[in-house]
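Quick heads-up: it's one chain on its own, the form predicted alone, in structure tokens.
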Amino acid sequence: MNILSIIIFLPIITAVLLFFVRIPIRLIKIIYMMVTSMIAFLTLKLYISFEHHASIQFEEMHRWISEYGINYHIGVDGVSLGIVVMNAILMPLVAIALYKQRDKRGYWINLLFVQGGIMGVALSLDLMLFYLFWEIMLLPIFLMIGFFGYGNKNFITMKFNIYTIFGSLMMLISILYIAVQYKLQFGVYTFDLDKLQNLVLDSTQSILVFSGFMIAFAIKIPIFPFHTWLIDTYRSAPTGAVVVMSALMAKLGAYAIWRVLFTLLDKTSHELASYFIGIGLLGLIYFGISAMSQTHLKSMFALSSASHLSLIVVGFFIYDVYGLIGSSYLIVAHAISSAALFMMAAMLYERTKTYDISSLGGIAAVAPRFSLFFTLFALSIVGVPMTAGFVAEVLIVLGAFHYNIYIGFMTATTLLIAMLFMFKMISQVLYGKVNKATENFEDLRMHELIALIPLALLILAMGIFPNYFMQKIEPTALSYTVEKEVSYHE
């Protein structure tokens, strides 16, 4: 069996088996760790074996429903590789960080389903397969919020359901429409991304299909104004679900723009690019200013993520090699930092029983290790030098200046907003006087350090040695730009 199929189906099959057997929760956690660790090992092997060129690698194709042109077609390129690696790294570390906090078997079983679903979406080269894994990825999140969430979780789950089902429906309509159009033009159905590039659509058809896909991806990212589910859902969801939504699923929405829209509807994407650059810049400003006024730590992190995802959208739609590489790099860099910060927010809540920023303070005086890691991940979010976030944001700003000097200036200045709200949060949470909530704050425990140290080292490695990581992305990025002869090294 191809290594990609093992990466997709090992967690899903394990989750199904665990669902039907009754074994102690301690054993379920051990099996979860063994499976996710195996996936991480296979993914590391995949990353090392991945060659530096733009074509799809480790490709696997089997006929599935031949009469309707639906095939099991998977493969990996320089952009999907980043999503796969992040998924493989984060899932075992989430379990280590939260090992003592969750004793419900459904919690770990759903996380295994999510891991397989995300791998499937990232690696699918058949649109129907892509849609199937997209739904497999979403269902466990609904269940996790509904069963293990907080506050008004039933209403919030329903609201999240309506948003995502609407987006999925729009995507399914677009998929079926282009399959029918392909049948009309070529006499057979197909959902294969390679073959669908030969499809010819007029301007109106292209915009309608583009809109169907984009609504689904915009909700998942989320892009302004499809964000109104964001804060309530992040506040209500358990930490494992929040990490998955922020670090992986949101990034998958951005990745889908590249994989589906830039591949199938490249001309339409170019024609509409200026609108999405504008929406991205508006999101950067709106989410950044909104984050500054938040007093709830998870709400602030949620809006911070939305702000940086808007930056990723800007980087994609400027269609410059710097922007494409920078956005792809930011997908990985922000996934690491946001996952770590949400895990640390859960550790902070376990110790203080509050997410209220104004009730915190003085943690640096009583918990230096916690403060060190918290500061590092927060600084990577805002793009401080020597961190992964810095490299990604500099490349996007360079690409924006290359696209248009005014867009470049606006992109650079709006990043200052992120610095303002993050430094304000750091000063309120870590510094000031120790109070009742933080006077007995326990520093990081051993299992928490084991979860955070790999993420911190990766943040620093990507900031200090970016070329090692970018050489995997560059050939794919160059194949999507009009200046294919230009290298970002020049």
Given for the second form:
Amino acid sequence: MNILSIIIFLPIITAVLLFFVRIPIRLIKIIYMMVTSMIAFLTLKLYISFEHHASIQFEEMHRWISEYGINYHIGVDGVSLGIVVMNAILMPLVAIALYKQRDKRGYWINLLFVQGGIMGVALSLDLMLFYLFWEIMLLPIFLMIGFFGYGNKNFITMKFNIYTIFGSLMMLISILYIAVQYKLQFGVYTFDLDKLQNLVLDSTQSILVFSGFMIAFAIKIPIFPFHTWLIDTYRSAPTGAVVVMSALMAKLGAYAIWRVLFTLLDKTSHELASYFIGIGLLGLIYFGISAMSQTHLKSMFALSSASHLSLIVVGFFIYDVYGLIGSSYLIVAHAISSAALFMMAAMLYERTKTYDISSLGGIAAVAPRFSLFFTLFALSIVGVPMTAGFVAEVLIVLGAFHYNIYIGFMTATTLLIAMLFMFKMISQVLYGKVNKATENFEDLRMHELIALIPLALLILAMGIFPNYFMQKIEPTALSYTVEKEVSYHE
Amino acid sequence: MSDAFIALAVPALLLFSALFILLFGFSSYYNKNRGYYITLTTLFITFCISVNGVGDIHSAELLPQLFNAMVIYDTFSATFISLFLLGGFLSLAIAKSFIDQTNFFTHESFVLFLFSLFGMVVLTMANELLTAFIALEIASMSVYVLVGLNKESLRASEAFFKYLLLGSFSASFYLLGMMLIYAQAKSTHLNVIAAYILNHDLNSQLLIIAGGMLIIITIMFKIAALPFGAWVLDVYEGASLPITAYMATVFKIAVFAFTIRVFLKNNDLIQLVFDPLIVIGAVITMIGGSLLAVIQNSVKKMLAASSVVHSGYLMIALASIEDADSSASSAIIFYLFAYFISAIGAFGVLSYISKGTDKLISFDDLNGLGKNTPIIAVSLTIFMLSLAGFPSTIGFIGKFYIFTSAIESGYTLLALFGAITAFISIYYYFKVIVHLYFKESAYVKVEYGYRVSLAFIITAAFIVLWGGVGTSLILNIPGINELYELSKHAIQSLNF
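Could the form predicted in complex with the partner chain be given as well, to go with the form predicted alone?
To see the whole picture, the full complex is given below, headed by that same chain.
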């Protein structure tokens, strides 16, 4: 069995087994830690042995539904590598950060399950397999919000679910449609991304197919008009689920644009790119401004991550090597910092029992370590130099200038909005007078430090030595843009 | 075993054991358990016999001198017979605890059960309109009475009466249609009619078109397609749970078996004249069924209404049948299997937790089940996901085949409609999951006991999952590919 298959199925199989076996919660946590660390270790091995070239590596292929040319086809390239690594690192750390809080077995089982699902999406090279994992990773989140969420959770889970499944079904129709078109042109069915690239669609067809896919991805990310599920869901979801949703699942939406749309419908994507740059910029501004007005910490983080996801979308659609590298770098950088911030928000809530920004204050005075980490991650999100966010955002802005000087200007200035809301939040939460909620604020405990330090180091390392990380992404990004340059200027 | 022997053994066995139980029921040795197990054994044996005919392609008219080529035994009928014998077996097996706890399951009900299966077996083998009619009526009559089994329930009596009346009324359409077809083609034999249609131009066969229309109305009634399926909610609600499961799955399969045979034999006519009708029917059925299912507040009624939606999906595939080689026809068979295994599981869970009280199970009755009996809750979740067409379940693969074949035949819009109804269905299927897990139960923990039914429920759940991801790669068990191959062979045997 290939290392990738192990990475996908080890957590899923463990989750299923844990469901059937009745063992004490402590043991479940230990098994969870063991499995996720093993995945992290395997991923590290994968990362190191990943060669610096653009083609897909560690490919594995088995026949699944041969009548329809559906195969179990997986592989990894520079961009999916980023997501796989993120997923592998974050899962054990989430558990360390929260290990005292959650004493429900379902919580850990679902987290394992979702880990496998996300790995599956990131590694699938067959559209049907991609769709399968895409849907499968939704279920654990649905269950987690329903089981362990807060507030009006039943309504909110249903809303979230219906939203995302609507997108998925539109994507399914698109997938089936291109497969049938392929059959008409080549005589056989296939769902293989490689082979489907040979397909020729006329412009109406490709725009329809593109929209089908894009609805699914846009809802998942979410970009501008498809975001209405966002705040409620993030607010009522438990921390583990929020970390997964904001740090990983949303990124998968962006990743899918790259993987599916840029591969299959690159011409259409290129033609429609300007609209999505517009929507992305609009989202960047709109979510940024809404984030500023939020008083609920989680809503604010939700909107801030939506704002940066719009930036990722912009980075992808400017079709420039800087933009692409920057975006895929931002996927990783933002995953780390937003995951860390959501974990810290949970710690904050555990201590103060409130998410209300205005009732917090003065934490810097009582909890210096907490403030240090909190500031570091917040600054990485807004892209202060020496952090991972900086590198990514500079690259995207560079790419945007390359695309069009006005767009570049817009992108650069709108990034300032992020600074505004983040600094406003930091000043309100960390500085000011100590009040009732924060006077007994306990500084970070050992296990919380253990969870946060690797993330902080990674943020700094990615900010200071970007080359080391970028060399894995670069060949893939180059291969995309170079091909594009050729095909659009001929 | 020769073909003729197998083909005759199945209905004969069903008939004989029905007669046996009928007589045995009056003896002092009879008790419910014995009757139940005799029925189950009969179904099992007949299933084993009929499964022999699945796989390799064959087709033979049965004792043509004796039956005048009215019945035909081919891979197609063998596949379908195995399908609904398995369905009948499962719907009884899963309902064991229900049957134990109710007092209206007398020996006659087993007899009726077997009689109805006998009717369906003959219906599937029928190669002639009149035989089909008689078989259909044998099956229907038995099902009418099964609906009204619970004599003390007013709902059941009402359902029985409604179903009997409407059913007989719709059957008369069939008779009239058959008469019109006979008037023109001078035969009721499917092959002769098909040849007649092929050799005459369309304008000169108005009677056949009119007759076909009437027959389609009856078929739509029997598969509960709207607008002729208005009876379905009341009847499914009134019938006791195992019977509802039986009707929604097994009976539907049998009617579809005959429908596909008629459709494939008379393909040119169907494509030219009836396709638009079926397309419209499919859309109305899907939309109407979805609306019905959304507003229900009892799980049983919701499942009943959603079975209408599934008829709609099947009608998409019916409309997309282009010729015998097209994937649509084998998609129907696969989908029927996918639907029946999931629906029987779902109804089985309901009848398992209803404890024989035969009340309507409301969504609130499911509250807290996830905590109290996780195994049941997970099985029900799997069935719901499969009915909703969630990937990694057999229901998804079924929908996948249907939608692909629809797009292939140029009905992209119809497939889109199907996707939208699937999207609506997420709401009512996931509502069940929400109630299972996220709502606290007001009652204390209920012990259901681990009976035979539970074992079969879990088996069905595993089949559902296996059908969704199964591949012969991992273990040496046939996967989805093989299931699909089987349904393909069944279709190919039709023009053998």
